[in-house]
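Next up: a single chain in structure tokens, the form predicted on its own.
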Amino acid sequence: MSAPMNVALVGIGKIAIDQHVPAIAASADWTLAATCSRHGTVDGVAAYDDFDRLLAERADISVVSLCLPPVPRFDYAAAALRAGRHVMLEKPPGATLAEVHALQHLAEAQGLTLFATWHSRMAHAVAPARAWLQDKRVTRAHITWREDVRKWHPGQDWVFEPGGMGVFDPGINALSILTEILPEPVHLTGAELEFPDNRATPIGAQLRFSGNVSADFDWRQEGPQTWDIEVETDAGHLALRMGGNVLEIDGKAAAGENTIMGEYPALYARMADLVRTGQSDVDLAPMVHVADAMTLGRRMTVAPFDF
């Protein structure tokens, strides 16, 4: 087995806490060597709150795991691969494509690793449904992608913001899975995105695509939460429930389990195999989805939000 590589994770908030340090604690692959952050800390760890110095001074470090929001990550994300750093960017890769692209031609120039995550679709039930959509035909697919932004991200002004990407910041999840199943690719046709008169991403999005395929977002949804997809297919109906967890054929249980719990170890498996295998993974086809919304979406003004 090898030895375990040193990792440094920068932006210690909820995601970090709730899924990159449990998942790195519990890796062969991973040392947390080091955190950035303004005010996040993990107990035990080595804590810096200015990056430069933390990659002046821990040469050690040869992977950095990016859990800020996304309209900071290109700067630190840049800077780390300069300074010979491979990188892991959390969901979604980036506030533009551009910026992503950029980063790709630099890490390709370094020799480095770049790996754009998408944790949705390491779901126990993502590569099952894959496989058995592979030789079917789709006449129809539907998302609906319901939850409470307070519960996720309580106060967090940020996703509101521009960059933020609003009720995408989940949505994207759901995109990831469909991307990642659908035998064939489609691409955006239409959209209606719901702003909230004081705010400047949307709170809800309906989205239809080539295909028969449509979309439901919406960031407003108490008490249980949805994260469906529904296929027909001409040979039968599949449907993905709990964010890509559990897969359904004609109505019956076929595969998974209704637990997230494995998602992030497994994206630090990928990584670890990438730096070893001189690779990168940069697919960004949600993100275009996304950006293809805000060009295409007609805007529609909805009730002011406040956390």
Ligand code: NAP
The other form holds:
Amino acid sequence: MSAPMNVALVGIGKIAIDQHVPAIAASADWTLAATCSRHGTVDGVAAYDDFDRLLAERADISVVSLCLPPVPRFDYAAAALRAGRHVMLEKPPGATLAEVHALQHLAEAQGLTLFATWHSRMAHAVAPARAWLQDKRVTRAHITWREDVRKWHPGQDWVFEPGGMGVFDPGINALSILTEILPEPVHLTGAELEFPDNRATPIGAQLRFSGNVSADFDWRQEGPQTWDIEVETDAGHLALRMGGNVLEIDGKAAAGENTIMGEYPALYARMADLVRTGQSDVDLAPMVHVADAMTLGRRMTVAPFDF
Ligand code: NAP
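Can you return the structure of this protein in the form predicted in complex with the ligand rather than the form predicted on its own?
Entire complex below, previous chain first.
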């Protein structure tokens, strides 16, 4: 058993408190040694509001986990890598593809680990779905990812600012699963993007891909929420429900568990392994689809949105 590693958590907001703090507390690999946030803190943990000071004073901290929204994240990631720290990035890994490429080059030059996490890939039924599809021919696939932005991102205006990605903030979770399970890669061929009249990012998106693959993302769904991926193959029908946590084959339950609580512990276990083995893990395939949708998509204006 290796000694626990000290990690600093940066950007103490919704996901840090909901998932990162409990996942670190439950892990024998990690000790939460400090936080850095302008307002947020974690009880009993040294709190900084100046990241440069944390990096200068805390040589005992070898790993930094960044839970900030994507736009401010790059400067923190670059500073941490320049200061010799391994870095773990929340999804999406950056505001642009090029800035994540820059971080990859920096991590490589510094001999450090960079982990661009995709928490939905750690959902209970994703690995069984990938294994089942491996030797099948996919004839059609459809994603339905419809949730209520007011419930999951209450008052978070950054999601509607440039770089916040709008409905692609949850949609990229579906794309992270799709790109993990399909036996052959697909590429985007068309999209319609619905921008609220008063906002800079879309609240709805319909995507079409090669290989008869499509997606419907919507952030205006009240009541029951839907996070489903249906895949038709030459040897039966696969459905992933509950954000990749439940697998059905031909309508019958085949694997999984209806809870997301295993995703972040699995991410921290993977980060521990990457650091100890001197590797990085940066797969930008989900973000390429989002960038392509923003490039190729037809923009439509819809009703204004306010929280
Ligand atoms: P959030 O609560 O709005 O932001 C996290 C914290 O980042 C804020 O509390 C704030 O802390 C800090 N922050 C915000 N803007 C900043 C800025 N411009 N400069 C420096 N610090 C800033 O967001 P979140 O929901 O936790 O999401 C953060 C990331 O996690 C996103 O990439 C999101 O996609 C991902 N994620 C979120 C969820 C979810 O359910 N919300 C689930 C999975 C993944 P201070 O004010 O204390 O500095």
